[in-house]
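A single chain, nothing else alongside it, follows as structure tokens in the form predicted on its own.
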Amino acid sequence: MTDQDGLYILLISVHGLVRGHDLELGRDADTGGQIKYVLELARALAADPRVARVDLLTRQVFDAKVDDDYARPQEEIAPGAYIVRLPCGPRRYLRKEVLWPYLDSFADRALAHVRAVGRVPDLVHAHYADAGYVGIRLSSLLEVPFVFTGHSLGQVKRQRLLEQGIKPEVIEAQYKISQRIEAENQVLDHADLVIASTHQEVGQQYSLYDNYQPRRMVVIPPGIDLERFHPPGRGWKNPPIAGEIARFLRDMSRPMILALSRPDPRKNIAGLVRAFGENARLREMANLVVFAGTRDDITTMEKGPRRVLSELMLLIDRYDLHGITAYPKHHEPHDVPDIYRLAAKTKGVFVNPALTEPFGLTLLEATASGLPIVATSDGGPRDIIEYCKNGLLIDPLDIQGMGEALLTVLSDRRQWNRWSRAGLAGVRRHFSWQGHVNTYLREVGKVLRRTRRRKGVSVPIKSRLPTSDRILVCDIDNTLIGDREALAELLRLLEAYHGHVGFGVATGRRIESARKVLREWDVPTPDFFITAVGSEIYYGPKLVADSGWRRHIDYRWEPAAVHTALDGVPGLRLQPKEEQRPFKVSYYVDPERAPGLREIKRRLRKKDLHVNVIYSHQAFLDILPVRASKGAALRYFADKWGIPVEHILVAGDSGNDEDMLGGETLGVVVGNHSSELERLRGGERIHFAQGHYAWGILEGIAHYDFLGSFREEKEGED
């Protein structure tokens, strides 16, 4: 697959159960529209010609308690479109409030998929905030655009939660609500992209953040099947889930008042019930039809959802509502379409009395179905009653209210069937998913030429490490820089295999100096920086540091008591305050004076301090976590992005690079080289090359012959 093929998009959403098929849907909160929302956008989106291919990146479940399908490492749900699941911390299924510890590796195992598929994706798209925390590393190590979707928003969940007397603290630990809206908050600083599905989404949520940018925003409501969403036409017959509705009631006729929503606190099931409860004329010619997700035994639930069943059944007993109203145990998703059908063959009405509803696809369900709807008016059902004014709006809150709004609907027929036709057209007007594809595909089209133009070229740049076959590391003094003509002559053929050959550089030198010397020396940004001796690692011109490579190193890491250690030795004198990083304690060094390398080895570890000691150039010495080094972050790097040790070349000078020369890479020392290094000649993969500088590193690249596969690739494809 070539860029030329189209669109390479990748989705983001980590949480819930997500499969293809059957989706089981408020199962419990994590399992809601969202899941339903990305894959039809995938499968949307893959459809169009426009589009290559879309990959669905979520969680891998391996749980006895939950269905074998979410376990499978990849999953085609339409031609072009994959659900694609990789682990992320414990093998079992989690709610999403204890996944954020994880996230990090789920971005590493994002990036081995990419350089798999053997093409960096044009935008990356997450769903949700932990999505998005994943995301934004993604889309900045792939160096590609970064488009969100919120769905829901941490502080609007908080104020809801706040105005219902929960406690702070409360919130704090079932929600972990903080880390989600910093999350949100970062996302914010890096979106190119905000996708929302309503005004009210933009205009009244995003607000409560200080990053609030509304012209990077844009409303796209979310689509409808409308092959599966329809009226009942003339001599539709009940279907089998009409059977398990007839248990419950008296009179299967009377008009439906129908809800269909998980069992969460939120979406007011216990409201809806008291309202309908309380009107007495509700109860004379309407039945009451709540489905509530699916159960076998209440008892066996999470608390969440067993409270709000349990509410469901005390309400009923409390108004006496037995033969008047159904909550169905179970329902397959096949059902859904017919159960709307049902509730418009009696001439019923949908109802989503939610507290807050940031769309609510249901309520398109219903719709679509010939259903005029009855919705809190909040987000969504706000958009979708202006477009295709086809019902009520309420306060949620207002137990009397609501039901005065049922009763309207159900009680005058020419208004019902008014209500019924508008939504028709106006759900096949507005709400459609080739019209969400084609408002999507325009508005990250201009995100994609934006960024060409911020680059200055003609087609985007992405990172070249996912399709990169081997990798050339460099030391940057006294080996890639050094002679201008060896430069540029080992630029050029560079260039000439980009997007085969990845490019780093492994310096002592602190990020800042890194770059400020290569761009003296013309040398283009490199696609990943290994500095401070390798205490950092960074990728591509945004500098995206490496968090995951800070955690590897900062074990037993005792900065201060090094200081402490070495403070008054002989011929040892602090390096300047900006060569101090926070992994890197580094010295001068007067040879003549100071003792050897081992006694100053010896002198740290009676301080019981783990510590790798680096010394270099017979003048430098740096004290460095024991779990760094060049060589280390090195090999941290070729794990990460799943490339062989042995298909990186080494290119390097003096001793703070011995480490990243031995073992299985390609290792070149460049003729100009500190007597360090001497003692490595003779080894089974190191070069000693007659060139200086560059010079030497074109020498290692045609004793190895680095490139000669690439040459008989080209060769064969020709």
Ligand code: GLC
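Numbering follows the first chain given and starts at 1. All figures in this text were calculated on a predicted structure; none of them were measured in a lab. What changes on going to the form predicted together with this ligand:
Treating the motion between these two forms as two rigid parts, with each C-alpha given to the better-fitting one, puts V61 and G32 in one part.
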Contents of the next structure:
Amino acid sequence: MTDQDGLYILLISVHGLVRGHDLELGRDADTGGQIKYVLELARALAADPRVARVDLLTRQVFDAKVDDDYARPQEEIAPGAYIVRLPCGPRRYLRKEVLWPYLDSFADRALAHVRAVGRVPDLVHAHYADAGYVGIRLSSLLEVPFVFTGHSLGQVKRQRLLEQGIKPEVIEAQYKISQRIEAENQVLDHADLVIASTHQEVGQQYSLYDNYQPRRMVVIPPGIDLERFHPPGRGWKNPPIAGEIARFLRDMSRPMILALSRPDPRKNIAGLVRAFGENARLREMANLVVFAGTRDDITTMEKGPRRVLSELMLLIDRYDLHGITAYPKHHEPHDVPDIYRLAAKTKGVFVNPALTEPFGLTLLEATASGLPIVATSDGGPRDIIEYCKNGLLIDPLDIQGMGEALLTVLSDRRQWNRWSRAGLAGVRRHFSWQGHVNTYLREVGKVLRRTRRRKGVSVPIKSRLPTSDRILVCDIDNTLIGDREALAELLRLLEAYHGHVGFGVATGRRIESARKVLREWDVPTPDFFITAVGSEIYYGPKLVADSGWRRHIDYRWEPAAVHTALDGVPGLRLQPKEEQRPFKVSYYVDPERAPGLREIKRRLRKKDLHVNVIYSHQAFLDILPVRASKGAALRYFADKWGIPVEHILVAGDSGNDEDMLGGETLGVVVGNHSSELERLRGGERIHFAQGHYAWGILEGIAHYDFLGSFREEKEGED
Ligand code: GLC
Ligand code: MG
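Having seen the form predicted on its own, could you now give me the structure of the form predicted together with this ligand?
Once more the chain from above appears, this time first in line as the rest of the complex follows.
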């Protein structure tokens, strides 16, 4: 698969139960509309000729309580569309609020996946805050645009919970809400494009955030599956679910007032029953059919649904709606399209009386089935009725008004037909997945062109790390630089193998000074930097810091105590302030006066300090966290990007290079090395070059046949 084949899109949706068939929607709070949305989006995108491949990354779950399907590492859901399940923390199924600590490792796994595919995606599109967290990291590492869809937002959720009188501490403990909001803030900072489903989501929800950027937002309503949802045809016969409804009704041929929602108080089912119960003409001409989830025994249900359903029963009894109201106990997801069709066949109406409705997928499903709608005047319904012109908006608290609106829809047959037809046309034009994909690709195309312009190139520049099969890593001072002629020769060679060979530097310098000296020596920006003696890692031209590495080495690190132990020791002098880094304390050494290395280590140990002590050029002493060094950083890097250590050629000249030269890497010590590296002589996979500076590197490349042998090895493998 190459760039010419079309776009390669990575979708990320971490939580919930995701599979390509028999979705368990509503099984738990995390397996709902978002899951359905991302699956349909993946399929619709992959079906477009402009798209070569779509991978939907989600969490892999091994848990006896859920189906084995959720453990499968990969599942093809349509030609060119895959669900890719990646490990993320514990193996068992977890609710989304507790996944935060494991998202970094999810991002690392995602990187390894990209490497396995062998092509860098053109964009990363994350769904919900948790995936947003992953998406920021992934898109920065890969240097590709980042697209975000929130689905719902922490600020809105917090407000709503507070309004319900829930205490801030409880909200925090239960929903980890500030972590979520913080992630959303970061997402809004990073996103090249934010996709919302309705205008209200933009105007009223995203606007609650400080870094709200309406310019980078676009409203693209989700598509609806028109093969599932369509009007009843001529010869359409009543489906099995009709029997379930018929049990309740005296006269099935009356127009149906259909409602379908979870048994949630906010859905205002009680308001609807009142509206029906209090309108005598409605009671005479129509049936009310309420699908409110499925149930066995109301008395054993959770408090919320139990209240909603009990109230429903009581109201039906109070208004005596027996024989004209149906409230079936069970229905399956595959019944849903039939339910709408059945209502359409009776020339009925679909009603969504929810207190608030930011989106309203059911309204679109009903519209696609040819049903006119009556819905709460709120974001979602307003957009739908504006585009589809197929019904009336109501105030959910105005019971009488609701009854009148329903009556209006049901009493004028000509109007009903007009609404039904207008809805079908509108949904096709504005709310089909093909329509969605058209707008999506147009907006994404703008973003891709903008990024290219910013980078000043005509083809997309992405990180080459995922597609490199070998990596050259050079120390800077006295290794890469020192001889201009040799350096020029080395850079020519790298240029010739661009795309196959990744290039990094590993230096004692801090990042700013490393960049400066590379510029002075006309070295193009490397793919990655290991700086400050391995205590920091950065990627690409944007210098994305590897925060995972920082967290990894932040272990038993007590810089203040290091100073107490070593400041003032004769022969040691602190290096200037800018050389002291968050994870590096550095001294100049006067070898005449300073105690030996062993004595220095003893002093640190006596203070119970577990650190890494690195001595270079008989002149520099660096104290680092015990987990940090150039070698450790290099191995972390290799692991993260899935690059075998034996495919990395490392060149260095002094003490701080020692631990990356050893081991399985292809080590090259340049001819002008300092004496502390002598002890590596004779080691396996260590080549002591004759040539100085970059001549030594070139010699090492030839020695290992670094640019040739792998190719043969690879060919042998396939
Ligand atoms: C670089 C750094 C310095 C460090 C030395 C040896 O010169 O600037 O802080 O001590 O490398 O690692
Ligand atoms: Mg050096």
